[in-house]
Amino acid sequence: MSNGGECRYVIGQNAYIKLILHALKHKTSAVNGVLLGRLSGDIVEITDSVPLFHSSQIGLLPPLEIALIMIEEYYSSQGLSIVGYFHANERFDDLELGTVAKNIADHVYRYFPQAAVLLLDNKKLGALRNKKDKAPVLQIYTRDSSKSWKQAEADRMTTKEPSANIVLLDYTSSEKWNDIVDFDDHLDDISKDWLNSELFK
């Protein structure tokens, strides 16, 4: 299989959770983070997440690369790959793919044809204290033909455990994204750690 084209996308509750809290923690500025997981036959299993930046390093090339590098050598070990890129845009009702994060999501495609990118859907998640809904509260997006990212049917994503958006709520009324570290923290602080290893112990 060449590209994302026909692929589905299953997220783990983990990495699935920690992206989200990331975008809670800094809602006034652009998040974003990469996918972790394997290709198996037509679907792509995202079974963790790395938050990466929230501050205007968010674009830039150098600190961005030593994140790339630092992920893909701690996971290449458990036979993990970067499958994705999420993306969080700074005003709530920016539903938008950005030139940030499609340059960003063109290098992850490079070395993973079946890449999505994962854009936060601030009303999906508004709405969730009142819906119950189970979809993810985020937009896929995959690569076309024309080497383009174009929005994807909602339902080519799933959470792997039905309960996801249970426990996100859980973990939101508890504020609980204060805890998570993205590697702007850890640029400024190399003893915070970028894993979120403890997170949710």
Contents of the next structure:
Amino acid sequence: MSNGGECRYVIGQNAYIKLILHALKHKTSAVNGVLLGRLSGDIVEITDSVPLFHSSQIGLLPPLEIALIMIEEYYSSQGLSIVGYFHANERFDDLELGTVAKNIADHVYRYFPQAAVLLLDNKKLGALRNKKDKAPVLQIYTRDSSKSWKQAEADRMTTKEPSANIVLLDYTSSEKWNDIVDFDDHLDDISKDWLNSELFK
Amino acid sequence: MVSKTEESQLQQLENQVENGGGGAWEYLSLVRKLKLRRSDKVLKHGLTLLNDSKQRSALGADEWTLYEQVAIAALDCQSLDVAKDCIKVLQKKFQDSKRVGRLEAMLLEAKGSWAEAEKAYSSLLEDNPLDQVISMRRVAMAKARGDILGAIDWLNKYLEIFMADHDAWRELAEIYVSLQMYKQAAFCYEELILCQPMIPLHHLAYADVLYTIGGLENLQTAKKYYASTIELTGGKNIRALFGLCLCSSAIGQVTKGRNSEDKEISGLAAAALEKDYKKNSPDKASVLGSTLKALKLN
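What would the structure be for the form predicted in complex with the partner chain, rather than the form predicted on its own?
Expanding to the full complex; the earlier chain stays at the top.
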């Protein structure tokens, strides 16, 4: 397959929750992250994620380049690679996939043509409390042959565990986002673990 | 910009207050002094203080400052009723006050009544054309509405008058970066370095922008500014150390190794990183090693 046109995406609960918690930790700025996983037949399995940045300097290359090299070096030993990109815009109602996000996504696409771009949908996230929904609170974009990122149908991606949103709500009420570490945090204090290995223990 | 000591002091106070150890007023005062945005905590603890009449009267004249601080935090958390109540108290105490008028306009902003807020700010500015805070609200409103180009416009007008406002220059630079207008962002950082040459963050941000623009000359200049950042921070700034390594790698690629580049400085940076990781992040030391190898630096 040369495009993302036919594959489905299944995102593991931990990978999914990490990204949302990251966005919740930094409510007043844009955040982003990468998705790790592998292609399995016609399914892209997203098994992990790494939250990247939360500063207003998301559009700058140096921290991004270091992060991507380090992440690829670490995960390749597990047979995983970067299979997608996550972005949450600064403003609540902004559902546009901006140029910074697209550029980073294009870079990921070059190495993995079935890459997916996930954009946080704040309204869906806010509605979770009242409306128990199993679907991820994200918009999904894939790159078709026309070289542009197009929004895919919501059912193209599911969470591996159907209870993912329930667990997410749980963590939200306990303010679990305080424990999330991203690459920005790591660069400010290298003792902070961007793998978040202790997060769900 | 907050120093590391101030950051840890804040964290300590925050933990103390969160765990019922008292010190709410000290915490709130520190947040105010450092101009930080901790609205959910400020709202929670500020409101507790205000609702306790004994503690409130113990504050004396500071009581009104607290009302203002809580009102603004409430607006940020969309607790508009709390904000309204605080503003009402202030209105009663300080009738016809411009400062309270500002809060009223901010309430309109929080409600999304943009046109009314704009009218309120304009009339406040008529009497007080040099009010920095109100001028800044215009920028904030434009940003909140998604009118980024409008925000740039207002910010540039603001800087024509208040050209020594470093935070505003940084804000403008950050907006330019978010729009990938890197050359304009570079100009802002140049202004900041001219005004505040000893602040390493400006050097670092400038280097990051130059690297992002790319091209041999920019990479070489970026390398110089990563070096100055390292100098100004006593070699402790990880981002600058990485930046230096990236520059060397990129310059090597662009010149295809023809340039007898000063490999010594990037070698030093790489060594400094390895030493730091071994000490403070040992489980990531091998990933660092392979990263530096990928950059052809060890």
